[in-house]
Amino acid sequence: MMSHDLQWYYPEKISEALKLIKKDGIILHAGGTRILKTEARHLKGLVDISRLKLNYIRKEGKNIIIGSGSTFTDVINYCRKTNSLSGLCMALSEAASTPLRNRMTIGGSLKDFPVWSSLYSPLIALNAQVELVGVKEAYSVEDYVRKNIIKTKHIISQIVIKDEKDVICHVRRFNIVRFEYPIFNLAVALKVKNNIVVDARVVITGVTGRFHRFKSSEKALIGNALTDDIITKSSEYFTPKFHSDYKYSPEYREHVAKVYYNDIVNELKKEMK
């Protein structure tokens, strides 16, 4: 239950809004449904985001820039409208469900970074960039998790992915049911020449350390054509780990990730003929 006292506040800039989140208590709101997984009776304050002119997706030479307050509905219509992203754009059109899409934004989806998130994989697998509002620099999304950016108090401004058409990418998630969260989420993306890979990204979600990027996996794979021997030796490499539950074994899980596995890279390779 959330206190009586609570204090919204509707800053016009994005310092401001900075300055009030640095308090105890006080978090951002854009989508809302983080409140739901937060103590509410520890809230002091709500910052709404909806003036800070958040809410864009545009192209700026090979890049895509999303903003922040984008929301996942607004980020699918753009790559299907465009015909770009497609890793990102099937992943985003498999979460939760239409009208959380529709509220969720890629901002505060990126800063909670639930274990069921469906965005983290294809982000990381194509490589994307995080610009950042009271950190000095920018990172790739995968140094923000790792150096453990994401726990400072700052604001995500915008994300950068190049896009590029030689780079094709296929995700997968692993669920009991269509709206139940996912348990993984595995991306792959490849950049391709004259048939050959010439770079990879494999990455998972859902497991032990949140994620992982396998990058003997990667190893197997660049610098050949996708052929059957090639596919089964870089699979040999892809071992997620996965936390104990009720519902499967760890050894279950990591046997359907390395089918899902196979299947993506397997479907890449008809992609690339």
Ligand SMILES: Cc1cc2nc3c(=O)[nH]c(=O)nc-3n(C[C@H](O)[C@H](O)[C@H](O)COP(=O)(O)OP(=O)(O)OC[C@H]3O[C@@H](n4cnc5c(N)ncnc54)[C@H](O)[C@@H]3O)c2cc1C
The other form holds:
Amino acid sequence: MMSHDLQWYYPEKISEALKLIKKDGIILHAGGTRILKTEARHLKGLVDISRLKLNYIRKEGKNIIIGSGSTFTDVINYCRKTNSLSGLCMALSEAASTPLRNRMTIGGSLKDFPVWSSLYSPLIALNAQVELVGVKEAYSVEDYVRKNIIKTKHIISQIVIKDEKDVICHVRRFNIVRFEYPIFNLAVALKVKNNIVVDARVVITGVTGRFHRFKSSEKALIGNALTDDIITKSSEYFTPKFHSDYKYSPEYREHVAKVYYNDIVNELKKEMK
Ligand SMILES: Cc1cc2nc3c(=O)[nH]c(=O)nc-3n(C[C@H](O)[C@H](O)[C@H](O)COP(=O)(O)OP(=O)(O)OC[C@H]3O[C@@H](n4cnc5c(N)ncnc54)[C@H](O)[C@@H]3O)c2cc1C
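Let me have the form predicted together with this ligand next, following on from the form predicted on its own.
Shown next: the complete complex, the earlier chain at its head.
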């Protein structure tokens, strides 16, 4: 339940919004899909972001810039129209439902980072940067969480992703029923030159510690063609650790994740040809 005295604010400048959220009990409201589900009794005010002009997606040189007010649907439509960021597009189009994807924003989803996030694993795999107002300007999405910047008071203004045609990225989420919070989201991005992997990023969310990058798995891929031996070697280092709940044991989750990891790398191998 929200308080009946909840005050709404509609600033037109980011600086005004920033001043407001520095006050106790006042937070930003983007899609509102998370705020509605949380115990919001302590909230005194909500700052609507719709007049802050944060809903845009554009290409600048090699970068795709996504304003934090863009919804999942906006991003999916842009990616389909421009044939870019297929891994991110795949991940977002599987999230929640159409009405929810029409509301959920990139900024709200980054700040919230639910355990079922569809956004984080592809963004970290693609080495996306997040630009902020209120603290130091920019971080990699990975550092944004690792350095606990996510917990500070700030406004996410945009994310920046390099659109590299030699980077291929696939994602996979684990859920039994299509409309169910995913247990984990796995993303693998490879930079490929002449059939050799020159860079690799393997990221999973939904694990203990929120997310994990498998640097040894990445190392096993880098400098090599994707042969069966290399894929097997890389898989040996892919050992995600999960919490237990009433649904599945950590061992079962790890087993499924390993199967998915193998599937993804084999799909990427086919795409390299
Ligand atoms: C039934 C259901 C299923 C779902 N399934 C999935 C799924 O499969 N995958 C997935 O990724 N998500 C899923 N979600 C969405 C997810 O749980 C969050 O609700 C959503 O990502 C929040 O985005 P929002 O724009 O609605 O944020 P809001 O609810 O508006 O805000 C969330 C938080 O972010 C802060 N915030 C908002 N904008 C900014 C900004 N620009 N800068 C800094 N802070 C900001 C707010 O103050 C608040 O603390 C699901 C949600 C529901 C209800």
